[in-house]
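First, one chain by itself in structure tokens, the form predicted on its own.
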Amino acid sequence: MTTPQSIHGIWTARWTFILAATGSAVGLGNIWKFPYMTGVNGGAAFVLVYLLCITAIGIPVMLAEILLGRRGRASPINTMHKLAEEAGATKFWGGIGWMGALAGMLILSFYSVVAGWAVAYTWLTAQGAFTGESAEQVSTTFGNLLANPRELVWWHTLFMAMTLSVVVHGIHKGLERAVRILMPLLFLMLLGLLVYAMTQDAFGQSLAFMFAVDFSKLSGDSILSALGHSFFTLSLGMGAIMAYGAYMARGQNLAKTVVTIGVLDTVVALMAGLVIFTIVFQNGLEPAAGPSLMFQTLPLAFAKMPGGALIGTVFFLLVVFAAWTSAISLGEPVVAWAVESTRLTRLQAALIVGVIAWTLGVGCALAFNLWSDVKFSVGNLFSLNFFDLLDKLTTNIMLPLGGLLICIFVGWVMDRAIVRAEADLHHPQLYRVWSFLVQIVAPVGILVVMLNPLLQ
């Protein structure tokens, strides 16, 4: 098979991918997901787990999503179409793209909602709502926004008219203008606020808890979290990844690049976690607070100190500018299928398209107050509101799929001469010791994942 170049165009330069690769990854669950999840298992040892998983799953399998990007030179649904065919295999393995591009804009309805709380909280702070305010009036905040339906579907709204206005501009207008100022700024943001962090008295503190291991705190439950969130933070198996490597130039050294992903994605993690645990600790908050840790817990925090409001606002809209990042590549693999397959121009597949994912995430706004009586179940297993139901559908379900069926594709089906030229893993024994994790140690580190939620 030939491979031509993307009919999308091309990234300008390697920096650039990187820059909206990493802006891919980088998102709620770096921000928001992972400093909670470090809180609730104990520290450093479910960190120190968490990097050896990266390590091990993560980056592989990212390696082997962006190789059938780049080698397909389409969307997802299409490259697979065609790379399942190169290899004489059944059609099946289209599937892959599909349920990708599908897991991506369900994700996008609800993620929306999420990243809409972001944009809320930003300007809430910037007025000095929490100044002064209670743990009760600061939870208080946080449970009338939910209870708003009005309110919530007008963030939702906002964020997705951000995310489509970058999309719908294509991937050198749109993509790589927005991740050129937005990524920098986000970097710019975190640095500053890590800078704050260490000229207070609790960053020992928060450096101890991040950093100093203690395997008594670890529990089984924390590993498989640890696993799960390595593979997730990654942007992985949702069709994302696949379709900024179609967009990679046949120059770039592949492997080098997605080494600088994983590194850069979990240096954001990392810094995220040491500003959170400080400014908890500073404040004598409880840092296993869970899900609330951002939207009760710090608000709480930062109506305490000196200079709060700028402090948090600069905070959430950190948040928001990474949850943007996010967003724009979870639409983009339908948008760029639709313009491929149909007679559709961009700007009419990425108004479909956001117009789909809008409508659900209005489902998803009002599960946490009209509709939240109404519950989705099978039987005995589960009885979820619609957001919990999408959340669950993809995070559990299309996700790990998706990354399960890319490793045994790349590991197993594909020529091996094609995979180990696309790797550009020039030495031997690198290239051996990548197979290996590619094609034994992440599908099974993917299926622990899978089933020990129906083994409970």
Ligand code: PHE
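Superpose the two forms; the largest set of C-alphas matching within 1.5 Å is the rigid core. Positions refer to the first chain, counted from 1. Not measured: the values here are computed from a predicted model. First, how it differs from the form predicted together with the ligand.
Annotation for Q348: C-alpha shift under 2 angstroms between the two forms, rigid core superposed. Once the rigid core is overlaid between the two forms, S109 does not reach a Cα shift of 2 Å, moving by less than that.
Comparing the forms between the two forms, the C-alpha position of N396 differs by less than 2 angstroms, with the core used for superposition.
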Second form
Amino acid sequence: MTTPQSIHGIWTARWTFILAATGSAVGLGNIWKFPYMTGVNGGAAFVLVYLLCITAIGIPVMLAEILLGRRGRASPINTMHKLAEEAGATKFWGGIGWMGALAGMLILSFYSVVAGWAVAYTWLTAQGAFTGESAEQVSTTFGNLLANPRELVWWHTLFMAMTLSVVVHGIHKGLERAVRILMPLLFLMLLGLLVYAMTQDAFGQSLAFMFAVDFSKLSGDSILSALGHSFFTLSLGMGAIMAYGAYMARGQNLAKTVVTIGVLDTVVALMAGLVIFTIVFQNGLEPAAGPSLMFQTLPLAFAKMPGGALIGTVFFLLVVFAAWTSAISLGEPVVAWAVESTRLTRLQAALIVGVIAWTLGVGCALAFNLWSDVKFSVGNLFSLNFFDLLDKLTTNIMLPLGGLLICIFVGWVMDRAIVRAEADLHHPQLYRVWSFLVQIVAPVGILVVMLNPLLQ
Ligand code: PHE
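I have the form predicted on its own already, so could you send the form predicted together with the ligand?
Following is the full complex, with the preceding chain placed first.
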């Protein structure tokens, strides 16, 4: 029943899948979210759990997701329908695709707001706004941006339009070109910043904060955050990687591919963390500042170094590109489904998805100013503003749940012979390890971590 090719096309070269998937994985999750979550969750113990989750759960789940996409050769919703039928299972498995599509739109909405901040910072840095500024001045600038709903919505709108303009053109013209040049450049810039951080006195403190583990700092909540973030950062559990897998040629070594993506993603996150915490400690800032962390630290480094305005502009521009290649993959699964299963054209589908995500995004932008007092709560379990609500709902619940269902489907529902052939892991030993991780370790791990807050 395998279809040779998806109607949306196929990646032009073997390595374009790696580039696109890395483009999806490396984004704000690495440069903005990982450092601030590490700060909020107390440092090294969180980093350790995150690394464990990436290795034991994230990477095996990524292989499972690509395998599903490559066999189904369609959008995640239709792929799951097809494969459930093939396995003689209930069509409710299609729910993985539907939940993923919803999660994608929700993530896209707040993601675009934060990416908008990065666009604004490219603009500000280019004008030399931070040159010679103190920590207080830099933080006031960010406060002023957040307090201004009009400006936030404007940058959010700009970013959303950028994202959709690529999704409209399909996978070839837009995505491949952007990723090929920009990702390596981003990596080089981060490396440069890391070298800069190494010359600062606080580098050792930053290293200790990220790697000297103190388990007393670890709560059930931060374990859930680490698990959720491992899905977020690798773009797993919502169909982005499944959708890209559908455009992947056969005969590519999956094991190598997923390990490459996982390692690149992790290295970028760790580099960003080390740079940001060095600046935090060098300037006596607060590591637990939350979402504002990156925007209050990096401009300070650029403020002090020679040629900082230029370097800073290029850097923020690259962050925008990294966010862009991720945002595209958030929209692609739903748009691909609409093209397959409705009469909408790609343009119409992208517009509808864009308008919905944009509207939700406006709500997220307002959560920082006009609606900062509007809280959503369930009993005394949580009380969150709209931005945090969408973030927590997707990262801590929908993505791990999607991952859990994917593990159960690939590990227990699909025909073993098919899974074995599709995974194409040449060493029997490797296949056994992967099977064990997908059948037992990942689902049990996800369940335990997700149920833990409810048991307390
Ligand atoms: N992985 C992206 C990042 O780290 C975000 C993302 C999540 C993209 C889920 C697609 C799907 O920024």
